[in-house]
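One chain comes next, on its own, written out as structure tokens in the form predicted alone.
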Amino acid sequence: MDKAIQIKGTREGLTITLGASSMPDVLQDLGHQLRTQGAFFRGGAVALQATTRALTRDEIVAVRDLLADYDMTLRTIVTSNDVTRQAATQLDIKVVDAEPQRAVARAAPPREGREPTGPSTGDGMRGMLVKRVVRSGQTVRHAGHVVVIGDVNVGGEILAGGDIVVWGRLRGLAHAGCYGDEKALVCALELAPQQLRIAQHVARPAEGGRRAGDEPEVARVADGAIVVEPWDQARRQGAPR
């Protein structure tokens, strides 16, 4: 079954867009991904993209009640639709015309553990730039690509939206991708992570706990599963993006 809503983050912060779908099935659809993602999306402000979508103020409700319970917070509706827009007010949520279509959503402020965004990417998302070890027990969660110039230690977890790069050793968790963005890559000088994660598709213990090559080494998905392949041979292959 499609999915009946799609999340992703901007260089602006999250945005959910809404399909065609019953609201019933939105409700769970939207359900479903945040309960195995929620830890990611915790503490974000949302913009709804619901364009011509005619949206109740019990709807909305809903949607708002949902992300509330994990710790999120629907900050903005885009639409174009004028009982969308009516409710909307209602509701003290600001609204913002679909025409032209942006991504609205404000970018959650930082939490304790998180580090400030940088520029932007070419393709659109910010990134992050984390320039310290990451130690057992930290978690660095970013929307964007993720640069580490130092360790992830033992214990230590990255989870991006897109790319993970770990000028150091990569031996905790990291979760590229985790929008489901299965173009995501995670590189590092030395990679023997604790588990790799590319959007859906993990690399098992008994993978993931590898032991680190002699040279900078990239995590991409190729034929639905997980490869690890030489930085140089990754380049002259050209890593899909």
Second form
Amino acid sequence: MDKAIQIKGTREGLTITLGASSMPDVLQDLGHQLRTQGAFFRGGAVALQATTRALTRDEIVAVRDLLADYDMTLRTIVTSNDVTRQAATQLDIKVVDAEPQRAVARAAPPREGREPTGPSTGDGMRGMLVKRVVRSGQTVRHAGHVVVIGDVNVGGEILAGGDIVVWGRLRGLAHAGCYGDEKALVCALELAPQQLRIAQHVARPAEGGRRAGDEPEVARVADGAIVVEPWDQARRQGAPR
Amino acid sequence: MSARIITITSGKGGVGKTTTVANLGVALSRMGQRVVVIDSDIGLRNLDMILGLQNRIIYDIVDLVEGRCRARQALIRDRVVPELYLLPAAQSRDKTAVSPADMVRICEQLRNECDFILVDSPAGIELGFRNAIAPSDEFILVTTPEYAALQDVDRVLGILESEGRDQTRLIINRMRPELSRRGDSLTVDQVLDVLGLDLLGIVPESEDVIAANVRGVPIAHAAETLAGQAYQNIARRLLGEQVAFIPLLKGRPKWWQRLGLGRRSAGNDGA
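Follow the form predicted alone with the form predicted together with the partner chain, if you could.
Let's see the whole complex now, leading with the same chain.
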């Protein structure tokens, strides 16, 4: 899908930049991005980059309400357009002047491939491939699925909105379904984590450390708790989606 | 001449970075190399004591950075081996007295006058560590066979790797083969398994090392000791020689060990 908007995180919060698309497209794209990545952005303050675009009061309200559905606050509008400025002022939203010449640069189509993610998977989530050892102090964070080819060492962390697959030893922390997806899985060739989390469930190995099985294992939530079973068994029961 | 610049670091304190630097400096210079060892632990200098040079310090690294002396003046020549020089840390200042750029500049000045520059890193991953790694192309990570040290080395490795600095090798220090054979400390295999690094050497835990450090004559001078031999072997490996790991466990291996049965690492730990 062609992006009608771009969402970028900054130190102050999020910046949503509007392209030249029509307002219904903008709202649809914003809605889509919030649905898929909303949990990432939740609770943030948003600056809307409208540049030269004329936005009516109703249009701004529509954006504001959509953001509010995801606990986000429309705090500022960056614009050089008087219509937009007036509408924002009426709504008590802070206005920051955009330099008109920058609008020209923004009129260029958004650069391709700025998301650090691979192709989307069958369930609409994106996947991320990590091809190295995740060492102590390193965190891999991704809204979709995460596949690691390599070990996750003690002190390393994987946080994924979807599943986590480790083609190697998982000895650090893994949190699958970190936005609440209880169907998320954690699989590893050697599953010996410091702590395992799926959605809101937490499991840790018995004191003295968990001895990983000799075969690949799968962790999932069953009856309100995290269970770990050999890959073969999990497959027979059709656990992985 | 363009020296190889190597930083010795570990994350955790007390694993033997400074002892390693002193002994590799001694071992390399005994093999005819010109070596400069730099103590970058400003405010907590130690390397001078292990080399027994603490009474000869006139200028230090901060004096050099701040222009109060020339590099030649700050270098202290070793008492025993002829081509070993120490650039001492300052004891009265702190890490902020030197910047990573200063370290690069100092090492570039010295680079053409020696074969090796060994930089002794302070513990931690803050500015002192940043200073220590700034000038180097190669890194020697030092760990002991315990999880805390291992995890800190892993952390440091992560930082180095994320900056694309992948010339890293490992020394396992204070190895106690009996302890690891009983399963009471990590084995060499367990350490290598986690870190996935090239092993440069294993140094056995030894009272000789402590005594040598107190005397200010590093153990690498004493080739008859196991630890001294271990450091000399490491120096030879640094120079590209293939040196077999010497066995650390005394006595004949049990018959099942000779057959390669039983625990994988039993009896195989060597220096």
